[in-house]
Amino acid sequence: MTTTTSADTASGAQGAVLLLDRARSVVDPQLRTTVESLPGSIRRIAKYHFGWEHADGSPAAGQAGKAIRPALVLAAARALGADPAPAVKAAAAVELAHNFTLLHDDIVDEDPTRRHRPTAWAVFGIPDALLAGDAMNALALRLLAEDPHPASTEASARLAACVIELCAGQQADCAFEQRGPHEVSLDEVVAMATAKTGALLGCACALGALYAGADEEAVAALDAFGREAGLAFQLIDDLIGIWGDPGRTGKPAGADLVAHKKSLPVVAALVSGTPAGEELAALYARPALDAEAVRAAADAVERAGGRDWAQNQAAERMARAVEQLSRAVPDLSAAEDLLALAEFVTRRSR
């Protein structure tokens, strides 16, 4: 049996920020070409929301995230032994998908931070922060169909199916909160989970087995594996959403519960058929938490079970990702990025 100890996990973590750096410095240039396309007010925004600018228009040196789903692009086309340049479009067209999606979450969830600052929506408010991202959408498609690679065609319709699904999901996740506590079952928030989050993950791989010229049976390994992974990113997220810190997430503590979210692990306890499932509904049928009724619906959520169960499937959910991924690249030594982005978006620091 192997031991995984504290510094294999640090140097694997170490091993998967130098791969997003990689798939940053070089999908950056394509985004920020891409951005600069667009329309000066709402390429404002864009810039803003990317955290290349301030809300004045002046020079910033933020981040546009951690660039997940494009390393994930170019780590797919390495592991199949194509040369990931040719798919760095098609990077570019996944983060601005992805960021189409956070433009309009942060409206629909009422966030008022991300990435430690005020959101786009709250800065320029509601209308052009909503239309701003519908425009990071139709670039992101854009770029795939200008793209003269002999998958672009293919990867574009892709993309745009991946986007229908995603919005399925939260629009799924929004019709959750207003559903009684006991209304969603647990089969229900995983499938919306999936939707929403494994998807686009799923897609960011699946495009780049398509830049390698794999054959549909790989392309469909490579989105399983992106899919199973990205949901043990989702149980990840809402543990965040639950117990992370502020310091680091950027938004209040237990936001989510806040925010009356049917998240995985709080569904997992309200289901649960304990007292402390009971005491996490009542608390969810009070039209407003202040912070001592947040605190105890943390704690319940924990009574409940539904922490551990959030954390087991986190994990069994990378194994099913590794057994997909193992269709596809048989000896996983070629898919040790792809293994090492995986590992490190579901042992983010809660």
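Here the structure is a predicted model, which is why all the values come from computation and not from measurement. Between two forms, the rigid core is the largest collection of C-alphas that superpose within 1.5 Å. Numbering follows the first chain given and starts at 1. Compared with the form predicted together with a further copy of the same chain:
For A135, the Cα coordinates differ by under 2 angstroms between these two forms after the core has been superposed.
Superposed on the core, the two forms barely differ at A55: its CA moves less than 2 Å between these two forms. Core-superposed comparison between these two forms: the CA of R320 stays below a 2 Å shift.
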Given for the second form:
There are 2 protein chains.
Amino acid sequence: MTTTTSADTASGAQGAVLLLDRARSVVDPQLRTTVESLPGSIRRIAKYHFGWEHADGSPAAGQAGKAIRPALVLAAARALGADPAPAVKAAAAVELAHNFTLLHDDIVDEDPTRRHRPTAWAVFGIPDALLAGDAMNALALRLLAEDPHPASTEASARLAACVIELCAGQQADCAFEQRGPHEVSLDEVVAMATAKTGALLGCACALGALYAGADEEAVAALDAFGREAGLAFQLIDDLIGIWGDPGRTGKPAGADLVAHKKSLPVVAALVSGTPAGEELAALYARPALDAEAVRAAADAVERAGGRDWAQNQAAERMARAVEQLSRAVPDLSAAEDLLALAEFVTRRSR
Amino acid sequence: MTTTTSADTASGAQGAVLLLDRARSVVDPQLRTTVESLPGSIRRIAKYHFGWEHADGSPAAGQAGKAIRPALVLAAARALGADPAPAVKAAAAVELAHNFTLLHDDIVDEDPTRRHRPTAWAVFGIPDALLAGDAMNALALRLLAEDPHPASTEASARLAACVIELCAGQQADCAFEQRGPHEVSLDEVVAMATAKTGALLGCACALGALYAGADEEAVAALDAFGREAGLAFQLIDDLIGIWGDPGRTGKPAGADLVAHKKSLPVVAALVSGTPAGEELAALYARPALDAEAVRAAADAVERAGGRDWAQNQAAERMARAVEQLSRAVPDLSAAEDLLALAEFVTRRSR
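Switch from the form predicted on its own to the form predicted together with a further copy of the same chain and print that structure.
Whole complex next, starting from this chain.
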């Protein structure tokens, strides 16, 4: 295998883009080989979901997402002084697990599009998409169970535990949507975001550490790093869901408000005990919000302190992430790649 | 742990019932402990599905099914001369995997009842039931990945591969329902039944062999034994789906015909090239069948040779199962329990 995951490091946004490109270039072949082992009827759905094929089975040039999680696996191994090449299977397993959850989340959320294409369930029907997701869940764990690397068994146990946490996080997310504006606490929504977003980023970093032969404490530190960075990422993502992403195409401003999402800044505003928080609750009680109401809701979140809280929390979580990382990697210059990736996923609105 | 899985063997139907009771009594505590480790929102759905709790969370006395698969794991270990006690986690993992597929199959098939109770999705909604199934899939593999037994990693890889096969089998079953009466071949429906029913029975036996420290060839022989017995079981089950189960409450006669199921005897009749096969195809072309039409369809399956074929096939598959078993256990008296269980699952209509 030609290794493009050599020890050269990269920093800054361009560095992160390069790291993601490199991770994709080494993990993609492994991912494709692994998906190729699926039975035909399931394989075609997986290939469609990854953007490798059109619905009719003809090849597509699409990309399967940004490969942040595989890049974290490889960068974590490198930060601990190991050659990341033996961790490529673990990186592919994490990406498979991530994509199985996307497949099922799209069913659960009834989302019709992902990555600018119809979702797998919209194309193949719910039964086939559900079963393809089940198979991809098992495939991720099979890939680790069949990997002769000494860290693979512990990695498999960690990834399985993480999948369970992801499911609980997604379930909490759905449950919160059904509750009234004053029926979700900030602690609950932080715990939900940690489970839904932080857990897999933490798991990716922990797997990289395991494959680097790190001890238990270092593995736990890398897990905590990924979790904190993941929560920072979710906070920024939630801000973008309200105020949009300047300088990028992506979510339009107000999208989460239109959907009445109980995102982190929204809940922070709702529980603020301020008049602006009450205004927001009253707006969320309406079945639909027009453009003016969306602007009013965004303004209410801001006046209730939700925007500041989320921005401060994101900064604090990133600081905690770095603190955790330094427990395992005292000389942070060795962890430049990992830090560049964490910066990248949280930098978008800053 | 008090071990009720001692080496005493049992034969005949009563013996099999005793074996199932014993397996349940050792595997149930492990299963409950493992399910207890799930996050609360998922745990309550798993406990409801297993019949341990009512929908409101109050304790229920219900049983979680016959425990055939866990009993096969333990009996396979015993047939190979090993103490089955160390294989209890593997037995629980197989039962968890089986129950995750039931949870999802009920969603896919839109079945409103299972074991005389509303299905989990009917009680908790599709999103929560789907996510609970995902978590149980991961939990089964986590249980093996965390088991320090030397066979656990290979067992985990086998169970994951089996789950993928189960998904493909269920997908094929759904796909065949959509096809016309002449558009499913006998080979296809046999392959579907092998994947959907045989694979997990084979995996259960293979895991028992792995935990007994058996070599690759013996593990493969036990897997083949379970697969052949599983297919025999499916053939008998399909006969019951048409002619009912004399001497038992259970499926009413004709249930599979009312549902236009392309079961093994039905497809054997449809592809027979006989006038009776054409009569059956004409009846299946009707959107609904009244009682008289159901009787006519059953009669057509029989005249087209579907009933005889299925009965002969079941006998042949059981013979092949025993042949496979004898490759690993030349003195079959050591495998009495395993044979009693295989007899039990296929004896119902004989």
